[in-house]
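Take a look at this single chain, the form predicted alone, given in structure tokens.
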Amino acid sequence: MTYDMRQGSSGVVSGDSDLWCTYAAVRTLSWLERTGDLPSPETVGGFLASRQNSDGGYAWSAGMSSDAWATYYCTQAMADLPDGSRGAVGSPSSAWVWGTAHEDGGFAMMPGQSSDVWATYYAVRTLVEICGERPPEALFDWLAALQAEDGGLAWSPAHAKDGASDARACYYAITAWSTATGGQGPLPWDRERLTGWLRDRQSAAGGFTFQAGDGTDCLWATFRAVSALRRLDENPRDAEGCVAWIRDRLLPGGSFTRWPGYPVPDVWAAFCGVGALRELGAGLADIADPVVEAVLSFRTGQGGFTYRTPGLASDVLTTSAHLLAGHFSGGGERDALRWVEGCVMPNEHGVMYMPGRGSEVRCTLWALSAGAFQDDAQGRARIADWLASSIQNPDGGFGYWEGRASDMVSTSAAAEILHRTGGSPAAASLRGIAAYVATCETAPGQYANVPGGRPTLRATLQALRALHRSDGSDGSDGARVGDVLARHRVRGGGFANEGNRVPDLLSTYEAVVAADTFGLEWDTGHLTKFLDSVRTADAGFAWTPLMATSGGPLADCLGRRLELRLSPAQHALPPLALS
């Protein structure tokens, strides 16, 4: 694969700050002892503080549910900022984190979800390093169960039984143990087998891969592997070769890039490069100035950071939204699709939200719906294989990306992708989806996003569509769709996710997609009333009638697609999902 289109960008830029990028930027500056170079650290603190919800946790975006990952990123980044520019961090966040704890000793990304090692790592670091508390003793039994037969550590005890070891899972588990014990407690794994598995991920070139069988070394895997070894007081087999490989990723006068042949420095590469050299005890003084200069150039006007120079920081969801709304013409559409198709990491085959980040199920569905890989049968087959062989969880469901516990949004999106891409791997995976969907049923015909959660319109419709795609339907799902639509139908137009009082664009879009999927008739006048209530003065669309301004490119895309569904041509709605 070539990455020439990455130098510039043929995608669409949202201009928004990203929490993942902001955390990476602040952490990198902190490791270099250069947070004092931030021109206005208080605006960074303001951006981070804006992600806190009333429940004490933090979310990726304003209005989303709290999760353990966002809570750690926000609280750690604020702690790294200079005095006087930090937001308030304290017991409300601690109480929210404890609400994600499981009796088995692990933690979930949000209350009700299954435990996984990503969430456990973030929860333990937040409790110990930010809140000064101790995790439960049961944590160590849960961590011990992560060791797979090959000696590596997996995403969860169930994944370990399947032998799904990964360098990231090793780092998260070892760091959780080290954080909880100060690195002094009994090691809950066979040290020799674990160290051997990690060291075997290093190639002759000096870099590391995430998993056995991966073909391309990457800086992310290298950082996680050397950090995990460091916490065990161990080193790579070839530490000097590793340092040389990392430094080869540094561009003259710029920052780090992610893997050989990839040309664009980004914030996660800076984070991984600096972090790995620091763990290896290599000097940083000679590279600090260009790295700091590059990272500071990634600031946005909102106070946070994006992954590269803001004017070129395209992302897949925004670009797909513009494609689906018909905003491109001629060669622009072709170039945008090629840009989206290039957002794939060397050892994964789903589409990323932004280049260099892990492949995500929802982003892959948006990309395919926008036309990506339409003429590339091999590309679609690789996506189906990625879903079937790499990221489907032992419970049959899917999370946002590899190793994250299952949720209904991702599972429904995966079912649509597998239905679209087809093939024998897809068929096998579709059969497993019904088992996860059943765990989210709260009452006959009502479903939540995660087991034990509250039933909502969107989760119920996503569950019924996933069952329909997986052939797990009992033949009465059309009637069930009709029943739930009737319960959430708002008299003045549109559908509400909870109850039937305040409609919203996402729920109304999901309602029409589900009705079309099951061949149900629906009231065009009712939809027209709703669209009139959310259409904004600049021809965009708000998320709800209570908002006066456009919800951004994604809301505008959903509103435009509903308009096209009402048009004489009755354009079909792509099965898009966000939450």
Given for the second form:
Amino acid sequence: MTYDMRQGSSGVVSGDSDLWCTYAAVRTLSWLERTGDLPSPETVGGFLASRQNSDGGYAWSAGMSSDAWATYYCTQAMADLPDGSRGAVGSPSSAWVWGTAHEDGGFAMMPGQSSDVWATYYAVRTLVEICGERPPEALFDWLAALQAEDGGLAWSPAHAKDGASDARACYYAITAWSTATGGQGPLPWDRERLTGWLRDRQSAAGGFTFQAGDGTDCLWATFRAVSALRRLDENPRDAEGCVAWIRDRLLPGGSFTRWPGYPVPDVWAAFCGVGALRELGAGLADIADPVVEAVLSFRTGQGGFTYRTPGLASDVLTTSAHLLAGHFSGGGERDALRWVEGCVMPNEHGVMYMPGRGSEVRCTLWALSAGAFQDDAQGRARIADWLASSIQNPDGGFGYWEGRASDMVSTSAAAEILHRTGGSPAAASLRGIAAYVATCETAPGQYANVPGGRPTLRATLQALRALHRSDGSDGSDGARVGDVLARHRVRGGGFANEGNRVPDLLSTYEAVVAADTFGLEWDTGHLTKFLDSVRTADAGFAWTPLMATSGGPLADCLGRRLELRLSPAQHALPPLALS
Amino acid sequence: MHTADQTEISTRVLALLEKRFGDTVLSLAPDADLSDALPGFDSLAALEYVTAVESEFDFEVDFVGDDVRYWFSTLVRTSEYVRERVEDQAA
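Target state, the form predicted together with its partner chain; input state, the form predicted alone:
Once more the chain from above appears, this time first in line as the rest of the complex follows.
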């Protein structure tokens, strides 16, 4: 990707506020003691409050399930807002967090999932700092089991046995311990080996990487590493060199960029740059004004923030959706694909949702389905290797991103990517998937998104497709698909995720993909009636027949692809996974 | 059904909305679009609204055949839909 393409952005902008960006922006302003500069903090509070579900937890996007990640980001950002502009945070969130506590002492991202250190960190900070409660004593045994043989800390005890240490896992674990004990309790790890592993991640240039063997320093890793060391009352080997490397990431216009050679300042870079300098005790006074100005320029009309100037804040899902719906022509399509292919972090070869964020499985599947890396065999091989060697969990499944516990949406997406990219690493990983899928079976032929969850149409079809791709099927899966489709078929048209009364676009899309995958016949009139019920006046598509307005680019893409499937050419449906 | 019954239906539908959205609904115009007039009236809230109406008046909505996004878009349309369904049941 060229410098100009990154600077100007050839992708498509959704215009939506993003929770992760909003948290990073508010936190950065808070560290600089400048939340008073927010022009209308109550609109930020309104955006954050809109992410709360009726179960008391918070979700990344409206309509998604609550998770620990979103619950911490929302509650912490609201707590950082000036008095009078905060939403109500109270016991419902605390009760939801306790519902993710695992008997092994860790916490899960959502009820039923395995514990991981991301979720444990978010849960402990929410409970202690937001709700004023204490985590369970068993937490410390769970944290102790994260130390790998090389001295670093891993995503989970099972990851530690495999030796997968990461600077982010170190930061999350050490901060969970520090938050729970006030930094005063006994350290559950070998201090010398842990400190040594963290310090070894610093390069001669002064920045840090996430893992042993990574080739490019980045600001995110640098922030996490110096923060982890700070909580241990330790410093990097070369603290001055680290400060200089961080300051080299600052552009004249006022904010930080993520790694050498990446030209676009973004909100997470501002968050990491300010956070790291603060942890290192370096002065911030001379950079505060331009950083605040840059961060405030990332506000959207919805009240929250996106990752860069809103008019240029393209994202991979929206861009892929436009490509899949055929909205581009000529050079625009080529440029958009090249932009998507550039959304890859150094050292991590999947595609991310937004530039500079960690690679995500679902986004990678959408990008590949839209045509990214089609003529790049090496790029596809790197993606297969990333899935097989970096992010497949010890239970055989996959989470949204590295270190996050497994779920069926991500596992199904990974199975489709591995099937598409091929190769021997892919074959080995596909075999592991069946083991995870089996843990999500709630009754013969019925599956949930996570172990212990409720069975749904989509999770069941995703599970059966993943088994099909991994060659773990027993030959009767086609019949099982037929059974579950019959159970969730809505009489008037479409398919319902739960029961058989309220059809939705995503479930109906998944139903047709599954039927096609297993060679089952389906009723075109039934699909036509459903599409008529969700088509909107502006030629878009709503997520359910209940809404009169388009559900946005992703809904429009799925609806358009179903129309193309019904067309005389019967265009195949890409096996997209979303939730 | 008599006019008085229609008023009673509207009152009962309004009470369902008030339970979910609080005092905001007290100033709701009968023909106001609910998704514009009520903050947070998203697809999930709309689903809860329809199922609350089903439960209150003891009938089932056909989510595809009944054009729910039209009939449940305003208070007055919902009341009209309910009146017709109640009449159908009584016939």
